[in-house]
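Only one chain is included here, represented as structure tokens and corresponding to the form predicted on its own.
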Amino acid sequence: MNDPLLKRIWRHRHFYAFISPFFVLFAVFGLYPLLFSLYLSFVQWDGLTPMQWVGLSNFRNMIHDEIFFTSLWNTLIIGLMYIPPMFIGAFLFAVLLNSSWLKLRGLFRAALFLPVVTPMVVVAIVFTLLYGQEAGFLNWLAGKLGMGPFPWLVSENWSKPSVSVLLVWRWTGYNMVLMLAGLQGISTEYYEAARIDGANALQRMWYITLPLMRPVFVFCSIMSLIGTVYMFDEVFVLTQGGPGSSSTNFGLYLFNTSFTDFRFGYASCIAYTVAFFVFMASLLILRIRRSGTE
């Protein structure tokens, strides 16, 4: 133990030749980036010119930048209508599907996540055909109802409701192979046990399937918020983040102000500080499920 370090380096070196790789490439690809996208939150560049050192301006800019507290607010929106129903379906699902008296299983729980693995051409296409403004299948069904058209992709009322059925449709069996993972831990000694002291299937689900899944909810519930703030694809396909602004979400405002606007440097800024705060929310998160175990 009283070798140098440089000389127990040396000596281990075949060790460290192994294990290289993967620090080598976290630094190319991983470290580098985020240290030079933290530089550029204090730069104005547009990736052709020189850069230009401009300080906290990009932090004093975005704080009177009116869309990009409109985009921050249809993400919360967004957020708020498309993942209590998307936890609740997948919670179902999972209990439905960890029942043993159910047939055919594993074909249930491909087709519930099917939807995860479909590019997003295809949902593209399958969204706008059931969104339609006068052949789609949700006025044509609205109609044999009696009501409608309603103009879900061209109204800024509706668009994010559109999006919103979109997300619940494409991730609730995502979270449904995550909470179908945290039931199949669950030791069936406990329902025993509680079957024995004569507690119905909803007091078993109240008093020992749901606290003992706390973690899994509390790992879906940081995922979702990681992919509500940053999400991209959906919006651009379905509505481009139209009409006006009314479904423009984080994600792809910061997809154009970097890539159609070229700013680079604020890009980085609004990146960085959203980040901040998306980070604070996890802990919170987990402070909030620490106190609750407790």
The other form holds:
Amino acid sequence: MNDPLLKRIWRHRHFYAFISPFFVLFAVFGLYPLLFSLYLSFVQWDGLTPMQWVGLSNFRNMIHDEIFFTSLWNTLIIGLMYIPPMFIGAFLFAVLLNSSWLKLRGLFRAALFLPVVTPMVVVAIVFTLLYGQEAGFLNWLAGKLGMGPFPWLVSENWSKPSVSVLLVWRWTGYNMVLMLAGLQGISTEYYEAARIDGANALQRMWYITLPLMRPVFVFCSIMSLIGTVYMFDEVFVLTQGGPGSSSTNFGLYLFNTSFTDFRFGYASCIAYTVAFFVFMASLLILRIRRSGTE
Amino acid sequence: MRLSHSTQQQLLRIAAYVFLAVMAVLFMFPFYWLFVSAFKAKDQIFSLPPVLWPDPWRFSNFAAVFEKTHIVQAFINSVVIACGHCTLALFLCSLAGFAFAKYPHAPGRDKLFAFVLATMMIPGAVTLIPVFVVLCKLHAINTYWAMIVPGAASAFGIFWMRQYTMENVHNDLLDAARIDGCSEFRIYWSVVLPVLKPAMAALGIILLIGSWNNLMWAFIVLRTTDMYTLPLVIYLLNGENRTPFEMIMAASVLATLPLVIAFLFFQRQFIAGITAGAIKG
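Show the same protein again, this time as the form predicted in complex with the partner chain rather than the form predicted on its own.
What follows is the entire complex, opening with the chain shown before.
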């Protein structure tokens, strides 16, 4: 009983009592699943019959899995299609909403942000109607303008852009709010000083705003990267990943492998592999940020 | 002709207003479409030219939803799950966050906290199957627990609560309460929690949005109609033969309105919730 460590622990028993609910839940729903999933990567299992140890064969199968690579490719293409316009739009909106002369700020902000709180399944079904081939609003509008009809959801070439439009609509407000907070965090002193030195608006933007916004851009990029890889509801409801597998991203493919085909072992294997690469990519983005500020 | 500087500025501002107004209309259009479609007859939803203004406004779509689907039950389920999830997560996170912030001499505190931070890196996709298996073993599939508990141990929440406690709860306050003979839990409950309110509101809103809109996990763990949540009911209606779009739209309005109304009333907390994640994270 004279052990000072035990005594110290006993004196701080409240600390351990207060953090233990979290750690109990985390052990059951975080840590154990993480290790179990790693183990599953090396077995074959459908959830019912006994597991079968297969060594590295899941990984070998992955290398030859065409749909897996298609889903990664689609993830990349969809990301490249929607992230740049979304970032530019969000930044533009944030700069405008941050201007002191702007009136009706709350109204504009609410209009641009509301998509973020809408259930994704609702968003996807409304877009299904708007994208309708014969009677959709968009094709009717295109017809009025002498274009179309466009095969929004029924062509392999159009499914990715159609998903991207939905994503821009859904996530611009979210990024705008983050960027707005970033802009408001920049001290006005910088701008005053630059104005005294005779810098015009564009120069102030280029030499002050953009460099100081870099951490926010980095955060938004990482969130968008992760969001695109693991997104599910959007494609699950709007296109079911089709036509063919033209809009199947990794999140949907993982879901199908897990809960449609019940290939628990193989699904864990690809989930682990992709999580590893997403983690490395996030580190890389953070690295670029650091090297840029030095 | 050269415009004077102030005229130029005036023109730029007008252009900015026009641009923002056009964008606001574009962004609101899907909401408008959702809302008017909920009051159209089914053939009006697909008529050409599109019906921009329902005539007459049909409330019978809502009646049909109440009659033919378990929407009321689903609404209750969604509310129970969202509230349960938020309450549990906020309790766990604020308690642990407080502990990590205010017991600096507890042995192993820093290592434990570093461990919590490291768990933020785990993407949910990796643990999807094992969590499902755990819930099966606990016989929790098709219960509220399956929706409420798994995401509640949020490392991010603890991180945030710890930060907020360190910045806003003063040690003098805690010491004064201790001298008055408060138990440690009492201190958390009556002294710390009131101070944490703004941070809890913001974190609660993020959790609420996620829980209320969650489709994938509901799809995986909820099996019977009496347990379905709103997103699941809407998704399943969408998959029916001869899709009843007029009913889907009515149900969608019912599923969308609560958060939209909450957002309009609590804009500041919503924005704080979204941005705190970025600045602190």
